[in-house]
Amino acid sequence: MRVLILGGDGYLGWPTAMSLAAKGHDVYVIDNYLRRNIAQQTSSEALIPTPNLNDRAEIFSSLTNLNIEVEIGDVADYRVLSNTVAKVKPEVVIHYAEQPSAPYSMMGFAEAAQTFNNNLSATFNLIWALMEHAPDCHMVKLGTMGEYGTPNIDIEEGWLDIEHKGRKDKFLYPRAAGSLYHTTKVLDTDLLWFYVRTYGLRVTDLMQGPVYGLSTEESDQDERLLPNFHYDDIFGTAVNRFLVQAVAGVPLTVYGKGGQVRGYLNLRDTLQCVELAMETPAAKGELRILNQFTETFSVNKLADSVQRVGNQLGLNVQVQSIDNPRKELEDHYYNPAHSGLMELGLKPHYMTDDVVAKMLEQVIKYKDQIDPRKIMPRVRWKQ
């Protein structure tokens, strides 16, 4: 299939090009180095230098003999996206170019700003170049297991049958966002639904929990080809902050009471996921939600799992709680649903010791590179 992918610098949309590319498909990327230029605004760069966009291409295409056509530029600006969909005629049209930190977008106005209008306008502008050039494409969109908060019931796939006063009704998922990031997540997926009602588009919106690792079949030919591995407060996920205080010999730091339970996956099952859900579209008008992960953990588990397998490493890792910076349960009910990805057929690799192993070992090989200052939190949610 034609491929285009928003966002294709990203930790997602690079090893997803690869990933795509590799298996026959004619792949396009776009980005405009939103997240890398933020990253250097904040000094927050990545653990491992990453070539730029063009170059990982070259260096790609020197190694397996495959294509990623490369473009610069900004999707939150129409004519750059409605000229780059109209030339490229995409099938397909996997959509990560999104501003995708929750403490960036709660660090003042300026930064919440940004991160509001280029979220929605790169959702916005999605919608409507596809209406124009690209009408039966399939859109695959990025969502978050952050949109639906940590609400006191299960939560569903991105939908809930209702019964009020005896009559019944089928509603998006109630969400309760917890950062200006995660809200802007939610405003895409009411956008995306009135969109697909009313013209018939057709969008598949991937709920996303953290995603951690750094292998994939195609980085691992070349480290020139690893995905962007942040550690810092602003990008870096827990999982990626926990790996790099263990090897650095400073105590993982677990926010509040380390209750905080959330979903995640691996990499790996990220392409997984994107595959099954492009080779399996969603019907015209319909927005189909999928939630995107494969076991949840707590903080404290995290921590324990990391510290374990750092301490058989001989790396003496220890664990210390701080204070919370951000607004957040810190001990509640999460039963979240996640069967419509395993039913398409993933099949998921989880967090065993040897693979929480294999990432402290890479990340080893950097430990010069890392930077403490960028580890403890800058930003809080409130002063």
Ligand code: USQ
Second form
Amino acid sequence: MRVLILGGDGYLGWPTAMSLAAKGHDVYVIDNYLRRNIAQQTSSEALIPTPNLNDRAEIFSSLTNLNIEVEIGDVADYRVLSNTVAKVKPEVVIHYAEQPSAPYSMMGFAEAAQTFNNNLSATFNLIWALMEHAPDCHMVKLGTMGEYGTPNIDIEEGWLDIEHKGRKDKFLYPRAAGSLYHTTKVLDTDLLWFYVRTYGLRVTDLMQGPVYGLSTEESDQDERLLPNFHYDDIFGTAVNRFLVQAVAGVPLTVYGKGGQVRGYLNLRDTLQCVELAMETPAAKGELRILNQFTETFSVNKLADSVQRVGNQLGLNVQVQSIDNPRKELEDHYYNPAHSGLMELGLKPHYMTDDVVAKMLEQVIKYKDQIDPRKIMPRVRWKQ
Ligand code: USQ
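Would you mind giving the form predicted in complex with this ligand, to go alongside the form predicted on its own above?
Okay, now the whole complex, with that chain kicking things off.
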């Protein structure tokens, strides 16, 4: 298939590009380096240096003879995206081109506005570019499990059947996100639903939990092909941060009580999920929503596992609860459905001790590059 990836330089975008190229698809990626620029501006650079997108594509091509077409451009600019879609005429667009950090979106007005404008414009522009130039194209859009928040009832896959005063209807599952970033994804979903039901677009919206891991078939061939690995408080997820803290000898920073439960998945499973979604596209006029994670656990459980495996590797790992810089429930019910992708054929890779050990070993190689100033939280949700 002709595949266009928006946000092809990102943690998910780059591994997806390589994986789909390796499977024989024609891959075209576009990215404006927004994350790289914000990382530099906020002193949140990745642990492992990653070549720029053109260089990555060249290295990949020299190893595999496979081509990934690269464009450096801003999809939040309609003319840029419209020209690209008209030129590529994609059969599938994978939309990752969003500012992905919850803490960044909570820093202040400028960062919130940048997140809001970038994320909503990217989605809005893509909708229009597809309607204009590729109306049959299947959009695979990356949403987040954080759209639902942590409600005190079971979370369904995107939709909820409601009976009210004796009448029944189906609605988008209620959303209650915990950051402006997560809220932009809620707004994306609403925007998509309007255009799907009104103009017959075909869209899969993937509600993904936090992803971890560096190892994929392609990135294992050469360290220069590794995805971005951030461990700071802005772009680093709890998993990455705990791994680096364990190696640096800093107590693992559990925010508050540590009972925050999320739905996690391995990077290899993101690649599988996106491919499965591509292979069985949503119908015209369908907004298909799939909850994309393979297992749920709490921050405390994650810290326990990094501590246990770290100690087996000879590290002396401590865990310390610190004042929570976010506003979120720290002890809550969490039972989200996630059968859709399993039914499509997903074969999960779980976070076993072996997987944690491999990630720690990878971080240990770069121990000297850990900057302790990036570790403690710098951004607080104003309460
Ligand atoms: N947390 C800690 N200690 C830390 C860092 C985080 O206890 O040092 C806690 C947070 O308070 C939160 C949980 O760990 O309760 C997860 O935080 P995170 O930073 O790992 O993930 P989050 O901010 O939710 O965002 C990440 C990605 C985002 C994606 C989201 C999926 O950055 O792009 O959408 O995971 S989800 O969490 O399902 O919304």
